[in-house]
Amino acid sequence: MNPNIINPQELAKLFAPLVKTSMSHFLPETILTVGFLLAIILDLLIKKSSQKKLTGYFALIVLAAAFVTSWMQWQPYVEGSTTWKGGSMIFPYMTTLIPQIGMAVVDNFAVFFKLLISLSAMLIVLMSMLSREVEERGRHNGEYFALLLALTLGMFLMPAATDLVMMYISLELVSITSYIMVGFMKENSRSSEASMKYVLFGAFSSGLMIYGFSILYGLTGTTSIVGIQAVLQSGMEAHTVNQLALWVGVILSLAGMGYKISAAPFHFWTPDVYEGAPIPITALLSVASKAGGFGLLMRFLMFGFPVDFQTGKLLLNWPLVVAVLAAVTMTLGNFAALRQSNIKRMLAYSTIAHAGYMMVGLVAVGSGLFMLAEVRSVGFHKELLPHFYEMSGMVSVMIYLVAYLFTNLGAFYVIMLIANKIGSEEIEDYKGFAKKSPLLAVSLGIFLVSLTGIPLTVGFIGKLYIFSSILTADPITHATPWVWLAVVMVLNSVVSLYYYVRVMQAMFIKQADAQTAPLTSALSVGPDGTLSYSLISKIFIFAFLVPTIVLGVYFQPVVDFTSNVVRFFSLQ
């Protein structure tokens, strides 16, 4: 027998306790995917339609449960350690560049994301209870939650992939769970047109970004994003490195990840996709789908390319490109907005102009990991690596993911009770409505207030830190390259004003005319004209409604939580 070969039971005995200490890592993610295979048993042993609802109940238990292991894995910051602790590494595996490296990470990074998104998908699932349009297709209600469970479980994979196959992976777990759910309405034309679109432009970003994989297979021998850099380091210093190869491959790489958080050019679908999905899982896409994907983008774009922290220069000027990309998106998604009749296609375009700002928070970033590299090279890395942290753009597209989720859900949340009650969605049957439903009239033009970002609500403290951090100045230069960004940004922030406001002038201003009454003429009224809404119903618009507030007001602890999340998330 060949000494060099590795018998194949000495390998397993050699990895075991590896595979032992992985799995306790994937806890939530294993409670999803066991939660999730029991929910079609579930559904399967239900035969009344009447009783599907139960398998909701069960997954709302699942996704708690996920959320609480998820919490568990939350690494605190102890004020003044000098100890900074890693990420776990989750399904390791040996190269010959790296010892050890792990098809994905538990970091505090990837933990924040998870908590988001698994809050993000308890409140999806009982919008869905309360959602008329999820309970007209009663007997497929309990594929519907199944489908939920398994939309969760990509969505936390995609922050915490660290390797370019399990990225890939749980991009399209996500993206073809989405394509069900999108057509969920099977009956409605409108529905299906919107999952065919979908998965057309779905197929054709997922084959631009797996060639734009295999260009950076090709170009550093190694799937893991640590690998990658670590070939590109080398090959930086070497002066080896095919820039031109490398740009194709990239580029084609942002493309997949751009589709999944509407960034332009790889909108198209947004909109069509977000008009005829139901309202919940139209709004699951606009906050937890795009989170993750923003989870998955800054995890790639930080960590599979080097800074040289000799001369504090990036091999790739991405941040330019995102810069680019940011500006084009939330002009784009901003006047494509004014010209909507449909409130939900309206919002679809105002969720692309997000993305744009988000994305100014990208740039930052990469503007960060400039920073600190002059800070490395000029010796000044002790003294001035606190306040890297703190200015990190980072932190600002964490806090805006955190204003987004209350604010977003909020405005979809009472949008779908509207839709309840009046059976459209179109910005004209809005006419008077404030004199029907004060409270959800009122509530909608708070949402839409934090939505522009105007003081006193959660929005405008996630624009304020995009802002700040796209503003801060080179410690070392003082130089400030991108004020053009935060121009733009501030002008596209003026012209959301205008729809958003036309929305709360149809609600609050204008009458109600012949056209309209029909729509409410067979609707129970109270004495007072007002139409009722259960208990629940009203609870459930104060679980958005009080964040969207106190958060405006008193928003230390995000900031904290978020701070302590980059912290963790080292760069060292």
Given for the second form:
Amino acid sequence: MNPNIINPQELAKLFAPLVKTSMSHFLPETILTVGFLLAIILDLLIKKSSQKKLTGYFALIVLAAAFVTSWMQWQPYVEGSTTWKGGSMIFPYMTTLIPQIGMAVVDNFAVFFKLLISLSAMLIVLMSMLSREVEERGRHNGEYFALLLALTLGMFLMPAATDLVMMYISLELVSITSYIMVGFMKENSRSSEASMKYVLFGAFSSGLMIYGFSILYGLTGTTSIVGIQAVLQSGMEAHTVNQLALWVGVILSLAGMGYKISAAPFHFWTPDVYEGAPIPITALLSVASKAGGFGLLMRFLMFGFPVDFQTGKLLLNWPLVVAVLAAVTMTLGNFAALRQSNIKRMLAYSTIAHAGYMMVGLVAVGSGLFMLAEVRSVGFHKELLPHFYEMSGMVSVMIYLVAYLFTNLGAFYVIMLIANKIGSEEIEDYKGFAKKSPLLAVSLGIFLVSLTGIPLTVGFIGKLYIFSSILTADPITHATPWVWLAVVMVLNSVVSLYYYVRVMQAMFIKQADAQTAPLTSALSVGPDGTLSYSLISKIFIFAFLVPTIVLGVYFQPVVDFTSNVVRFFSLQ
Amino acid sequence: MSSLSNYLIVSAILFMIGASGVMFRKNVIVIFMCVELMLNAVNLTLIAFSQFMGDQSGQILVFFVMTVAAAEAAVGLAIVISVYRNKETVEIDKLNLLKG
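Hand over the structure of the form predicted together with its partner chain; the form predicted alone is what we had up.
The next block holds the full complex; its first chain is the one shown before.
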């Protein structure tokens, strides 16, 4: 009889209060789960397909409630405190290695991503209600909005997961739901083909990832990220960890996460899926699901394989791998975007490029960790720390995600409005569009300028912070090891300018030729050839346009907010 | 007689067969079967590690992998049906509307 095994009744007594506190920390996710189930019931109760839109309003309420309850989990930083811990583990369990580790964690990092994801999900719900593609399948709108809630639940768990089990489940919850959403227009052979390709790629890369997880589990004997780190740290000193096996495990795990953020070489699904999916879902995949993927990836790499503070070395040289992948990803994305004629496909390649830029920020996370260890090895310099979190890679990735949220959602929204009227997504058909609807043309122009990263837009701020984080000099040796990566990024930004400008050229400079049928045969063309849009859909553009411009000039709130997110990491 | 490495070698071979099947086979149904093979190889690895280390968390992960595999197969086959209704084929080469 093993003396370590505790009597089940005592165990239950021990864990009852922990489960209770965990449930109170799990409120936003609980709201989403209940909301998902209620949305299905609501869908059954509504008989008329014209009234199915009510589930959309219901989804909006649920998402707003999730947003507010996530906001309440935010733990403000009190100036001068050193003992303050940013997070609490939820759903803990006991192992023989570490007394108490949890399935997920509620800290400011997770809360930031929850806020970002629920905000974008709300915008997507509003977008979907104005979408012609979604409206045409009115009978199934109930399922659509219910699945959107399930998708949000998965994305909420992704950045919070601290256990391989939770990481796998949250990732699969997002994947499987998005397969269905991509194939939502099932009579359309493009949509079902896109979802077919998505399933095949998704199942393959999640298979690779879970094989990587099984190797990591075999090496360390635990599925907890924190546990893996502890075991690796002690194992490295004793040289008991097989380096080759560890590399295989980590690289296979990166396959599944790289697929989620559409990083090379797991980006092949992106253009096909983005082209075939309904536009609101394309927007969701490009922003929210990518944000969740980055949260998961950052948590996995930072918590699992950080710097060994005793030796000042990284447990695993992952920044180098991520840097090479980042350079390949953005170059591939930008050069493939050059020769696209469909705007959704072009934006798909552009999101691959943007994933590359954000991975540059991820490299900076690694080198920031390294510098932090160096500073600690020569004594704790508190005055150096604020500089670190202002400039650290995490802050830059988070600022980029905020910038990307408004800009990319806005661009997809305008494309959706245009497709609603002209029924086309070809750049050719955008010729002379500035005359048909000046407001839409100008706002799409601004979003594309922001995606390029030109000053006075929020896209510039995102790129600026990524640059400054990657070029932060080592405080001890004054070396900047990643200059080559910054150069690759600048060159790539120049390339991207070309294909973004091509759209603007079509809209503003070129004249619509008489043959371009879609515009002239459009549904509601005014007497002078202008397209009329409802007031609501026009006002809604400003929900994206105002942040894109205002945050491009007055960006300090975003910087302060994201800096507070990472503040507790350096205090631990 | 049966050491840990035997189990690991068998599961690695199974995983390779599954992965190469996904990459080289053309029929979507066969590709799905190969994905299942990959996941079963993972399950074998997890159970072997779990058994030899005397730790239960690997076996718990196996249950989740099985559940997820079932959900994935259900959704995947539904999508195969909707593709077949539109195109009357499940050969991956013939699904070429989206490319570039």
